[in-house]
Amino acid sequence: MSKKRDYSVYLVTDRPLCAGRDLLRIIEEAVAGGATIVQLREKDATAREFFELARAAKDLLDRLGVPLIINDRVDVALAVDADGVHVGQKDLPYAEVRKMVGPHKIVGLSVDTVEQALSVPDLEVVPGDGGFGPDYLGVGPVFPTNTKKDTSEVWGLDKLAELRRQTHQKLVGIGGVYVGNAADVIRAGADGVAVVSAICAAESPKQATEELAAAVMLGRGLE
């Protein structure tokens, strides 16, 4: 069962980059500017802190009609009935995550190489209710970045385009993406751009998101 999701402007949160501002306010502004999906990423929070923040974000995003994805923590995602969970290569295997959350939740998977990406079962062709593949692949870092240090080599636009030619999986480009290169990421074949600092650290998260959304449209030739 194919799920229609909009990954155009994918906000990945980072509280330290918010410079003391309220994270929920940052999220609300980003959604007002056009963020289509929000991933709550909390690397240093306790389970209880993560749960409380995720519950508040879920309440907010439900009102705004935007899906909430929980990074890494399947238990937190299940506890707050989040719309999905995103895992990396060192987290629980995505197939086990799919079994835990069921066929109707979003499951995203980070891939570090083309080979990893091509080894992932395709959601569109694996039989079953929703299949066993992830709903999208997080591809990156597309560009050098300081916000995610547990990554491998930089992909670059050429390698992203190479992957696009070999798969029709949903691809979200992440890592060093900002308004100045977002259109290039889309032209290289990504379905959306995942952004951290370009929104969380922006003086106006709403304006920054509006500009990113416009860049995505430009990349699609729809300006």
Given for the second form:
Number of protein chains: 2
Amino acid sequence: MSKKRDYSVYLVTDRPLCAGRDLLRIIEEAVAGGATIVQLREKDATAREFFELARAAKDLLDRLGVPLIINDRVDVALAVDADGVHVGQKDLPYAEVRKMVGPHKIVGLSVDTVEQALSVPDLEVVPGDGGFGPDYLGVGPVFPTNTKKDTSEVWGLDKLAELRRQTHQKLVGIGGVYVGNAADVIRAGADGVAVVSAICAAESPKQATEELAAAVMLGRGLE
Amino acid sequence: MSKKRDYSVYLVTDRPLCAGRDLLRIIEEAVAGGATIVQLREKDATAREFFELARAAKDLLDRLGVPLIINDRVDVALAVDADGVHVGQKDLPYAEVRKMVGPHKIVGLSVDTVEQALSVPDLEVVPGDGGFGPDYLGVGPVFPTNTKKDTSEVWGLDKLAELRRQTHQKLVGIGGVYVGNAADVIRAGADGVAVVSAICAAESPKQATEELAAAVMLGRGLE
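Same protein, different condition: the form predicted on its own was shown, now please give the form predicted together with another copy of the chain.
Next comes the full complex, this chain leading.
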């Protein structure tokens, strides 16, 4: 089944933030609330744990028609035939990742600065081609955040807007995004917003995602 | 270049044990002293660090004609075109790894018990085929050790010998092996001995490897 590539409401999972709740249940609720894509991020799991979780998430998200992205571990992504992989500047180099997964998988790349974003090889790939450049760039942290320990300098909305003016690449804003600022992130030029704790730690992940999706629509003037 | 697959003197690296010395220099010395295969194990490195180190080690070991094995990260192994990969029971399942790397790469699998070793699917592959079963089994810890934090029950020489009687698989003994007991490990039926600190932490990695290689020959009655 071909899944729609829509980065609007991008859930990044973090099990320690789930307050002991079942991650698959949270994913299911988030998708019911409007999450358009899901990334599994497991920084402390063994490869076996990550694989088992990814396999279960893939089954679930195949039924729901939503793409599954694996953070960092390209081998886990390949093993479960995930829809894509997301890498940062401390992970495997983008070009190596693309070689491994081929032209049809989604590959997302985190960038720390405008300069870095613009220096990505073959960045301005023909939309929908996906054979050369990353399918989207993760831009962040847009706002200060405590979720990731190794975050670099905060982008702010102005830098995001500056990058928007200089690239046709799909941009996903991440870091400190929540219902209260998601519309601003979209207005600054992001194609979508990625959240971790705003969904994972929410009392109702479904309702939190609905509100976030509404904020994204608001940012696009489609309220 | 096709490299000889010889598990006799198997160096597993551990940078924290290198006392700040350059890992590539230690690998070079170990090969000069008789190491027949080298596994890079990097449990705390980022994927990017692991990749860069693996790429440099691959260049070095290609020149020296010695196989490079990557621990756990199949994606790093693929990215640098390593000669093989080693996985344990907490890493990706063997069958998934073999699918990813194909029939020609070396795949080693750690086993914790005789029962586990004998239950590995397609274990008794035709020697030299490599298309189905693991190319070798890592058996350990043979002796008590502090190098790995998550070690399971100690095998001892008797259990190793018991496994030897029940399989044709290549066996590599690891865990607490040093010049003083390496011959015993070979006599118990191992095809090779894997060491970490006995080489990495040695004052002279070259001399330590020479002594270990001599102990292996002694164990084979080829003194």
